[in-house]
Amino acid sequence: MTETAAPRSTDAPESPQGPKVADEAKRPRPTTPPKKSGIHRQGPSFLMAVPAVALFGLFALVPLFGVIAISFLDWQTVRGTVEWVGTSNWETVLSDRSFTWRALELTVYFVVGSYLFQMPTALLLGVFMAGAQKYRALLSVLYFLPLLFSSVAVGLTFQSLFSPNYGISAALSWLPLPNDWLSNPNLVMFVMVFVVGWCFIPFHALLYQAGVRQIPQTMYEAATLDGAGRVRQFFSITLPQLRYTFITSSTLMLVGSLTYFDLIYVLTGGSPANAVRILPLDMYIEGFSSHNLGNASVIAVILVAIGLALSLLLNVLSGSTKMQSDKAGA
């Protein structure tokens, strides 16, 4: 029985040390990774973030101790002394029942209120402005036209339409409208959230304008296939996707209604019969009004309190926490 040898393949040349040196030759040889710093090896490094720590810490947590030093002090702007005296102030208004819990009731309310109109609102032009017809980018510039006005630009504006004698009132006087909206205690409030709401609306539906845009069509386009409509492309793909948007939306709205101080001043004052004076309103005209730093000092840690408190309960129940890619094959 004769062995036949099997045929030598001509397409590489025969290594003089024989074929098992070759195949050695042919494998692919490990390569070392290279040796990366401490720095590299986890992440970016944190020096590029001093900047912006410096920063926070200068213009934010400075002030911050600094307010929370003053609630401490007997401050009288008027006379210039400056004294210690220890939880005084805190026992004073937190124990004032007729001006800062009635306060912080109000301001509950405004809150509430000016989110329940601001969201859907916003929700909806955002979705709106995010469609592709000529004439909503005509429109899209209309909406916007009051992020371009002052605070006190526009309270002048509205207490003027609101005014019972050249106001909105007088020129509609066949209508059944009030011809007290500012100065009706169970009014005033609604004129509040509606004009605060008009001036940061067009805020938030630019927010949710780039959200709506960011969807990939293809996700549309596979619906309308399916057979669903606008209304259940809307709640199916356009809601989830808005998620995190939502959330930055949302968070920006409640959070920000706690430092609404300025258009309502510049509207009411915080009149009639103390109906609007929320508590940055009453920060301001405890500390600058009646010349008590202390006491709006203490007002102001309350509130910064509150704000935190709101926004991470926020991001704890939206789970926000645990960022996930919405966008489709990501």
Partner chain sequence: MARKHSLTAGISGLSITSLVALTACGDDSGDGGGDANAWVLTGGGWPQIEEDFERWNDESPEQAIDVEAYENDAYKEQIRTAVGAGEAPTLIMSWTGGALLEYVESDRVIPLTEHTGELEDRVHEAVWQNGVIDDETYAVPLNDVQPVVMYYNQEVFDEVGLDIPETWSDVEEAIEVFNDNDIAPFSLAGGSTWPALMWLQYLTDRHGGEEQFAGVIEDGESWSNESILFALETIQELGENGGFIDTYNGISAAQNEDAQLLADGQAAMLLQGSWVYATINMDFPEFAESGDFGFTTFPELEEGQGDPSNIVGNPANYWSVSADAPEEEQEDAIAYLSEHLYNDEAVDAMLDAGSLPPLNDISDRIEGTEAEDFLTFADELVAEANHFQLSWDQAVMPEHEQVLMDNLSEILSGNITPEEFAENMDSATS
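Following the display of the form predicted on its own, present the structure of the form predicted together with the partner chain.
All you get below is the one chain by itself.
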């Protein structure tokens, strides 16, 4: 997950590059520019990629094709019969089975809701944490804690907290709080967006914090001299400089929410009345509780397709191909 964040941090520190540039400047300039010697450079890098490519093939591509194949089969696990049924599973999932569209709708609510909650909160927290004061370092540690807990522990803890008779509503009975956090179909989606956000905001805040720390201080100094206030600096320097971090974080948030499963399963199991049975949970229930591997595989393929489409869309919208450097003027 941190892989995408890495390029930012590696190209950022300027000091190691400094001496190199100086050395190069002393050398006599070659009359012809050095050829981009493709073979020389690509040889080792390709070999180094082999383990990654092999693992990716084994753990991502093979299962992907496997699941596509299963989506065309009627696999009766106990009877041990496997039958080719063509597009019948697809027809069932996309037309006969009313729940697929409901699950898709819920998934959209969940993804959009999670993004609207996590993105601004993580951005503001990240910017705040990037400051140098000691209390900020201390607070950063506290903010980071939720990321260290396992989803199951978080799920069980929040289940107790939201308990209608023994949870926070009962403890703070003088406050006009609802006590049906997890049992009100209209409320439970917001609760899930909040709890999942609580778990993942620290990670994204960390990304933004790192991003903010890469911004050269000189920009802020110049802006201060020009008389820009803190708000102006935030919108004119910080935000534009964070665009790569923003894209990375947004991709992870959106695709992550799309495939999010464990906490929702532990906390609600999709109930009440299937109000948070989003696609990944629906896939699990269809496959392992309803024992319908064919239909579950169709849902899995749909999820892959949406995930890829979403990621591509983000790339296109952010114009990542046009981006050259994030250091050129604010």
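Positions refer to the first chain, counted from 1. Predicted model, so just to flag it, every value in this text is computed and none were measured. For the two forms, the rigid core is made up of the largest set of C-alpha atoms that agree within 1.5 Å on superposition.
After superposition on the rigid core, the Cα of Ser95 moves by less than 2 Å between these two forms.
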